[in-house]
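There is one chain below, alone, in structure tokens, taken in the form predicted alone.
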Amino acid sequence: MSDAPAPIVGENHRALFDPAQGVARIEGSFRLNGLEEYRPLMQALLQLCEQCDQVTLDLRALDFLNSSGIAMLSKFALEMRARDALKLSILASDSIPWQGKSLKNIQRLLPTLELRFE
């Protein structure tokens, strides 16, 4: 197995990747400008998917994701539709308002997505 994707750390956000567990933990408040600034996160998620048969995005501590970040997650979901062998799940928080509607819309793009709210 190759190396884990490098952590992405900003002033108010971070994304950590654990290929051994197949988990990406995305936390804090992501307010990047446009899809281009989200490219490193997208590439890290795709790299994790290359290393694992099952991937969990743990978003329970992701307090805010702007529209560009939601667009990036939507593009990621569409990319995952082409990878039938990969099982993707998202752990979300009942207490973070944006996650309910936005993540259910992403699930519409990827019907095989397992979406769990805690």
Given for the second form:
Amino acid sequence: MSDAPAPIVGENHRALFDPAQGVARIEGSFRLNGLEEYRPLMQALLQLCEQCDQVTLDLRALDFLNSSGIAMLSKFALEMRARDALKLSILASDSIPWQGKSLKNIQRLLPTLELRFE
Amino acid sequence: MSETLGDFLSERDCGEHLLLSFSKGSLPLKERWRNNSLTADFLADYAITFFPAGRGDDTRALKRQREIKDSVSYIANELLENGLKYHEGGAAHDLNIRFEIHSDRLVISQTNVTGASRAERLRHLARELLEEDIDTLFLQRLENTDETSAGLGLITILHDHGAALAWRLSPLPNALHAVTTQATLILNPEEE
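Next up, the form predicted together with the partner chain, please; the one we just looked at was the form predicted alone.
Every chain and every other molecule in the complex is listed next, the one we just looked at coming first.
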């Protein structure tokens, strides 16, 4: 198996990738400036998808995502819609209000998305 | 003469409020970016003082507090990101954010200075957001994220956070405009 995508770590955020489990854990507050700054995260997620048949985004500790981050997630969902062989799940948290609102929109773009709240 | 778009609330009679003013100064935008989150989180924490959760077992009040904090932080952060991105006023003009706390609503107003072409683009965007169906616009924007995400931030404020938006443009010398974007979040006391 090829190498795992390198972790992305900032002052208040991090993203860790585990190709063996097909999991990307995205945590903290992501408030990068524009899609350009989200490109490394998008690339890492696409790299993970090359390595797995099934990918889970674990967002249970993602307290905050700005609109550029929401745009990146939408773009990623559209990419997954184009590759219908890959199964995408999102693990979300009941206790983080924005997730209940904004992640359901992502599901509208990708109806096969499995969205689980805990 | 100022022009307003949407249901813009004047600053008069606003009661409890907080006003923060920032000089753009010499630091490049990239280095100032983290201050958006510091300010947004500060306003969100400040707000919940006025909506106490009471005893620890009051889950409904705690949930309401979490929702207020989440929406204030998101809205303030998006307005500040836009304000910094589009501020063209240079050192002579500050950016500011004003936060009004009422028992039934929260009002966040962010002001920055822009040139004529940005002001015109903003008028166009504001009319679109005020007149078109937000759900349809929102899905269109999500499907076309290659375009700027600035519009998406405002649409998310309307669509996901249920706030209302309004704008005021006031002319300044040298073809500049002071632009205020105002988000009003109606608080529902019956919220479960």
